[in-house]
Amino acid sequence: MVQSKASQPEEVIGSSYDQNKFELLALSENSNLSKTQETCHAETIIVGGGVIGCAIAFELASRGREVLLVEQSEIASGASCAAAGMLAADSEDFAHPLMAKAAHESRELLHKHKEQISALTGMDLGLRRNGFITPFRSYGDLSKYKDRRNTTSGVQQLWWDRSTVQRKALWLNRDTYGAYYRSLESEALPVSLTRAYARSAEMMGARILEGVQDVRLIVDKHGVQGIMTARGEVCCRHIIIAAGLQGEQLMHQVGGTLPSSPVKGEMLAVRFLTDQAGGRPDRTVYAEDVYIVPKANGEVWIGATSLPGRKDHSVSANSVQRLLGAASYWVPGIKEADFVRAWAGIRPSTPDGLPYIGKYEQIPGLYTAYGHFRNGILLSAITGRWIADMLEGKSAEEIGIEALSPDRMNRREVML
């Protein structure tokens, strides 16, 4: 087994995220607030410092809302740091039309955020729009692919025949039958994106606190009252659960049943030497059996396995062999590239494949934003907008996301 943990697998480019800077003095390391002390207050508390939580903090702070984000470890230390960072709105096969629509909106919104974040912080998200290629070995493979796709409506794509592939992607297998090219597809460095969201939110007034353990939600008959942590108590009006796999546990504290299950994914990175540059892909390959993503930090990422129920962060030699074999078929130059590292991440999946986004009606002031599975990076921007709109009074019906309501599980139980 190749042992690897999901901790910052990318080289962060641009300004660094200073994790020691984000401290809330009222919740110092040596402080346990007693009943006689003044309790801290924040209008809105976000629990979870992955890309979803940080995108929500960014959106709320940009609207002038008072925000405190608490993270049990470090910003971008969970699934966000293990992601490939693909914004595959056209290439992904979404199970629900709402998700497809949201993916396209979120991809464009992320590019708008890039400009705002760059102007505000000078940080580089590694966000690039170089397009994705989905290649096929034969006409039969193409036909099967078309049969499996739920829909292609609204998808921006071009068909490249064999000669076009050989002309436009010299590094791709010369035996490729043909490929779809989707020019609007993009990818980012996930840790850079998450940290940039956090840094931008902080510069607009949000408070961010890492290393906050033992978070417990405080609610009563009137709704949300705050959180209690190992460092003390913070009162608030709203709590947003954006804690990935920990979201289910937090909801259990208040009697909520919003199940999620772990799905382990393994990835690896290679780097091409200068004299191998001709064999390095300049666009993402989004094939049926593998994806190959050239990154802004000079690496090429290859992924990913899908192992339901697994929560360990080890990477098996068999997985490395399989991924390298599939990737080197499409991009033969990978055989000569330098192996850099392998890592694994745990992604939260829900029973119906839809994330829990919205107001938890049984407890006033409580909102959820978790269960994005493999599309957390892609859907981060739109999730932040939706949650911010809800806190400003819009309903799920007005926004058009009733299907994502966390209360859908309760409704199904009643129907059964």
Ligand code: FAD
Given for the second form:
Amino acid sequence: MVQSKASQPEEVIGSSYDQNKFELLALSENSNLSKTQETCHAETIIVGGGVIGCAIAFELASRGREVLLVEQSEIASGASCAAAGMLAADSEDFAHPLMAKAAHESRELLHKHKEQISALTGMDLGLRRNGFITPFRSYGDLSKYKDRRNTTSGVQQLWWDRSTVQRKALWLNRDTYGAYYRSLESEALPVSLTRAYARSAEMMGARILEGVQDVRLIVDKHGVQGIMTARGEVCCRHIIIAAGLQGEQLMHQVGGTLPSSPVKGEMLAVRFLTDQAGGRPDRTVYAEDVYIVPKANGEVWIGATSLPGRKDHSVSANSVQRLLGAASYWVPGIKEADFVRAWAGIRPSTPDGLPYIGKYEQIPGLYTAYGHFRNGILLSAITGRWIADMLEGKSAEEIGIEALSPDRMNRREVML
Ligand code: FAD
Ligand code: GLY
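Return the form predicted in complex with this ligand of this protein as a structure block, the form predicted alone having already been given.
So here's everything in the complex, that chain up top.
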């Protein structure tokens, strides 16, 4: 069964996010809240309820800040519901050393958040540290991989030769030449994680509102004033644009040019039958042509294609065939597994491969946090921490993230 972006049924573990329960700010059609009214004020408004917006809400709320998050659709309905949920700090290849370092910090921070979230809400993120295996067919493939790779510093890995692979991963192709084993790598259920961030933020006082359409940013010569929506107006001191691929359009409203382009990814899920002893992988396989991720909900997820410029959510038969072919080479037992579903999502990429995270200097009070491309789930925790630090007065220089500043694009036409 092929499913569209918003309907990937991840089987959230624990209690799910329930808008009826958590709607704390009811803006009616008639309400036209002015910034002089105390009730409509939020210190900080986050636009976008994907993993990034929800992680920021979580971090701000845990520091006692007043937060309102507005989402045009549902929490975790964009790219965050399509992700594989890998926290691949050692396995992804980061073009910039800052991102490699951030990825490691964020993976560990997510494990800490898991404890906090579970104590607060009882929700389970499906977050596990099962380790990743990057296998090679031959010595030649291994050499090419080493030559190509940018990320080397801080990577924790062991080399497994053929006999070690055969001993430790019974379910992996017996012809495997050797593999890197990265024991600290982790993965989570991305929708569970995003919803758990939202729920925890609410339990710490954040307000979260879904179905808020037509958000218009209100800025004047003094900076951010608030937002206007189809359901009313709310004034605030800070706005954080965490709208993923649609961040670019929101920035256009205020004359900012921070481009983000789509890179579609297709994935599929299979389920192993109980009698397939030794066939089901118990760790993620992060190969060069495919990844195979055993999930806490019992499924095994296989991904992903990478189609620049594509925004549609269709899944082609050719992609399914290619992914299944590559996956069943590495894990032959997949040929016997049940096909469950396939889906597609759109990664938000940027021209230089770095997300826009930080203060938009031309408009006081405006911050961006989008463009996380392949690693938004992984980088969610550190993004939340960085944004919260900045709202508390730390500069990008102090935090060490000048390279991510939205001002690097420096192509703004002011429209105040
Ligand atoms: P989104 O999840 O897209 O959220 C943005 C939200 O903003 C949406 O809910 C949207 O409705 C809302 N919004 C937009 N405009 C407005 C508006 N005007 N008003 C109000 N709300 C608005 N990352 C990893 O770390 N690990 C992985 O294993 C991984 N695998 C992936 C596999 C695939 C196939 C894909 C497609 C992506 C994968 N990613 C992975 C990348 C990850 O999914 C993204 O980087 C991440 O989800 C981006 O999160 P976000 O919150 O910025 O965007
Ligand atoms: N990070 C995995 C992907 O984007 O496909």
